[in-house]
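Just one chain is shown here, as structure tokens, and it is the form predicted on its own.
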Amino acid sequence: MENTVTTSSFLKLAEKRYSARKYLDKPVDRSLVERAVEAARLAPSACNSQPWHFVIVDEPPRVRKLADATFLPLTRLNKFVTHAPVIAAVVAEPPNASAAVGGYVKKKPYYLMDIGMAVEHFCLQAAEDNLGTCIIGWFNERKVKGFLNVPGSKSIPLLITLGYPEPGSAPVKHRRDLESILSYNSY
């Protein structure tokens, strides 16, 4: 299969985005945070249900306390979160009736797919603004919900760290070849 994909500004942006795990000790202006949330707001969702709410934590003592809920004390997993200047908690909101019924009938969690698209929009806008992000799925949700006063009936599927990435900290991306993930008309 011949690689006929050309590099566009969007593809360059997608390539630029990576999971940043080293941040500068520099605050992020709230206008940039709001641009990222605005990009998330514009993401598609099943039946336009928009099943998300973003809780932004940007006060340093609160960020550090929230970061403590993202790693196990005996491991280094997610230890980098303590150095992120901003953490966004993504709260799953109830989908509208059409999306909820459709998800139930099709046995597909559309609301999680919707949240995934919104989160990627957030991360791509951050990359456009020269900010780094890392999507976190491993954390103590009970602690995070309590700390952020999120009602017990809601869930927090993801957290996102946000900040200015340390120069030179971007890893080399390893992705499968296009030919290994693409086929036409049949698997």
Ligand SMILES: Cc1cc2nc3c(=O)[nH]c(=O)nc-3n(C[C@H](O)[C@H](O)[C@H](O)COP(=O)(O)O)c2cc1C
Second form
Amino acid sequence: MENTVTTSSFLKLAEKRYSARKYLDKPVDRSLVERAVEAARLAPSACNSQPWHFVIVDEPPRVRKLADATFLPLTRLNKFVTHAPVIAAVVAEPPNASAAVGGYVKKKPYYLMDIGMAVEHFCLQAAEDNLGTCIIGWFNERKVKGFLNVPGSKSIPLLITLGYPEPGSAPVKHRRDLESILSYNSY
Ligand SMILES: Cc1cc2nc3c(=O)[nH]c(=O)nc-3n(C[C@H](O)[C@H](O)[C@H](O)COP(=O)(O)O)c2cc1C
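So that was the form predicted on its own. Now I'd like the form predicted in complex with the ligand, please.
In what comes next, the whole complex appears, and the chain from above leads the way.
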């Protein structure tokens, strides 16, 4: 397997991406933000529903205000978000009829899977551009929606922080062994 990792440029990129929780105080050019959103735009989705909208917050006072809605009081959880130069909020848009019916019949929230994939495309493109990201699932959605003027009927499954990571701040990747997550022909 080691050989495959070192010779695959995609695997190198997947290895390079990590959840960045320390950022340099350096703005991110909007052209790079747009490349990440472009990568998200190209993600697959159930019935090609593309049920997402990206709200980019890059004005420092607004980032700080938005970050306030991600802290868990009395803990360190998401304290770092306030130092991110950019936060992307991913709004779930209504899926198209086929995806909605399919999701209902199969009892699978396809739109959340779609959004997960688009978010990872975003993060991988950012990594390719030497930017750091962290997907944020813990936040006060009501507050975020109000702050970003998102209609009450819509949801925000995830936020993503974005910025230049502090050099040397990448954590060691902990992952289950390949053997424990892979089997052929039978579980
Ligand atoms: C759906 C989702 C929600 C997450 N929410 C948070 C979060 O609220 N705060 C945080 O610091 N990291 C969050 N993470 C990041 C994970 O902790 C991280 O991806 C995981 O520990 C693996 O580490 P790595 O991304 O550095 O490889 C989230 C990741 C995902 C996919």
